[in-house]
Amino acid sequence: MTAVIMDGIVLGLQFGILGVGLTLVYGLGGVLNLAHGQMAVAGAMVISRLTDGGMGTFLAVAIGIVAVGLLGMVIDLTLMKAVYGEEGEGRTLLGLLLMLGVGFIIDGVLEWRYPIEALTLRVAGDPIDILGVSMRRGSLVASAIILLVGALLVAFFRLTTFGRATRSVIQDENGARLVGVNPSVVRTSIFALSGILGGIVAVTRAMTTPVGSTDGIELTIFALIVAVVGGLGSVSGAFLAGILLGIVSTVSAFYIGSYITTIILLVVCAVTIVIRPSGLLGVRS
């Protein structure tokens, strides 16, 4: 059982920067972001791509990293300037749409091109043991990945400028903009910034588990899940919600099978809607 969970773990801080970057993007702009997880395996395509021509692995993963993230400033500076000329409901029904169109497309592209194309980053070594159990060194450098990420994140929105006129922005736009802060320009940074989160997410998945063109769709719904479990806005929450769901998809799968994991997860979603609409760690409206 332990081994089961500390699997969990792993999967669950994937999940909670899977879910940063889907909150994050929502908390500035009011814009759910349906094509999180798709632009997430375009990076891992890249990846793949670029490994396979011969280029160096480090490199690879630097290069389809920045990729997404410049798809999300792309995207943010085209599509979305249409979005947040709405306000309220319109907002967010626009954005909805528009960014299930990208996702579309982009889930399309890549079926047609690399239909069976999958991202595999092997890290070498034997098993370490941690607290009795064997893990996989992939899973290990994974986790201290994302781990270190989440602690930059958090220096980011605390003890930088950007980062507390981001908070500013989140918290009132209206105010913020006051005091002499751009949220045209905030909004574009950290929609490249949750390009860059999906393409992490990406790259430490594949240490893990194959990364393939059609994974998209299921990346996704775990963001979705994960941001709405947390608390929409709550980069804290997201966190706290990943290793918990993390943990009660392993378990359900070891007892139950993955096959009926994602049901799950979307009842874990509607209880938590049920009980507390505002998430785990969101705010109270």
Given for the second form:
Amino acid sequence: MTAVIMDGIVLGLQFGILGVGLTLVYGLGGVLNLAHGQMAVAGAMVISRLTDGGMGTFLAVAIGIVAVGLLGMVIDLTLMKAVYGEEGEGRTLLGLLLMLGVGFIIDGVLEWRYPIEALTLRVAGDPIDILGVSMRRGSLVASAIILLVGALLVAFFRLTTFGRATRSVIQDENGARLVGVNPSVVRTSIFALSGILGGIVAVTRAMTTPVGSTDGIELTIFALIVAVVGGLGSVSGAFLAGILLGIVSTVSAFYIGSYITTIILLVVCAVTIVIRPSGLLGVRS
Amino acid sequence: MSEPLLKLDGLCAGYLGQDVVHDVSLSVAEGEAVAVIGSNGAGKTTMLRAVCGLMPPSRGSVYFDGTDIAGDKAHRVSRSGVVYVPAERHLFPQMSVKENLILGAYPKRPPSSQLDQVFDLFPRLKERESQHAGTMSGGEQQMLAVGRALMAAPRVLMLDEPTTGLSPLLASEAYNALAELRNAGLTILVAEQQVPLALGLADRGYVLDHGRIGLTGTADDLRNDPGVRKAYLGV
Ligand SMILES: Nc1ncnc2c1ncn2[C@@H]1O[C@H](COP(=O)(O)OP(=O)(O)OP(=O)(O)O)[C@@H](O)[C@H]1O
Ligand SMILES: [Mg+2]
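With the form predicted alone already on screen, would you show the form predicted together with the partner chain?
Time for the whole complex; same chain goes first.
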């Protein structure tokens, strides 16, 4: 049982950072990025191609992560300009549809060009004993990276001027404008950051399981579930929900079967919406 | 006579192509407190929103320190020194009082001496430093909204009905704080329905009626004007 829960935490951390990427973009501009997982997988494919071509792993990983960040930035500066011109429901719907389209395009291209490509990042070394459970190095390194990134994110949002400005736009966009924050600049930067986080998801996941070229949609669905359960717009909520759902996921896979996990996660998500519509730590009521 | 610090010239603004503020011209000299009074729906909020950049004016100019800032985005107007305190306050509800104040100085990171100045004016905010803005009372939120605006070191402070949602006692306290700021030399433009309070603060006033400036004069002139007395002072 301890082993199952430990695996759940490893998975949950990945879920968490996946949800953070989605929740930030949504909180800032009301855009539900339904291409989040596909963008992450695109990053994985960049890394896979580069390392196959002989590039060193570290450099390839860095390029892959930055590439997803740039993709996010470009999407924000082009497609999303039209979206942010709209307000309310129109904005949400247009953003959702455009990102759904982007997701399909990425999926289509990857399936066509690299149908059987998958990224695996091996972390050398023997398993390590933690609480009597033998943990693979890959899982531990992946989890450590995510915890570090999470800590950096918290520090960024709590302590830096730009991080505060980002939260101000999430909490009250007009208030933010009145104190001198330019919401467009914040949104573009955070879409890029969200892409970078997606790239980090791909990399850390590849340390524990192969990331296939067509896994994007599944990641997007997980991101959506995590973000909703955590409370759209809440970073700490996404991390908390990610870990909870990771544990739910491995426990149900162990006792029932892995075929059932996505269904169970969706049920948890639906129940959350009914009981606590703003999520565990939602910002918007 | 020197140029006014803020000057609206033929300003028009409205919604969906329909103007509700028509051809408004007014001026505020440096160090002066000016009130715009008018009843519900007169167009006070619309006028201030068009000045501060939350909405674009449909016509006309807004000169601040000689440059036309009409149509500039709100964050630019704020950074240039014209800082707006809306009636709805638009605080950051899930941030502490202190963080709200710090953001007021954006993009600068304010020195603690600047925070202390605001705390001197509103000791209550100091006591509530780490409380979330969203959980504070209406009066405290109003203090915070003004405090946050002061953190930007404004050259013109524009306020829309700072008494919104306040009891009579708190409303006059809010105006006492504004008077203190005016006495310290701050330039103030305030839109208000509570005419006695506004005219008590202001050097001069304008009456906004159905989106147009009707009457203007010194605060004393307006207080003694039969029309104003009848329409706004209930005497
Ligand atoms: N968002 C909006 N869309 C359409 N019309 C609006 C909008 N906001 C205000 N109006 C209209 O514009 C006119 C002026 O409103 P405004 O809010 O500027 O008046 P006000 O003087 O601030 O009133 P109050 O003292 O009640 O705040 C009113 O007729 C109002 O109905
Ligand atoms: Mg109003």
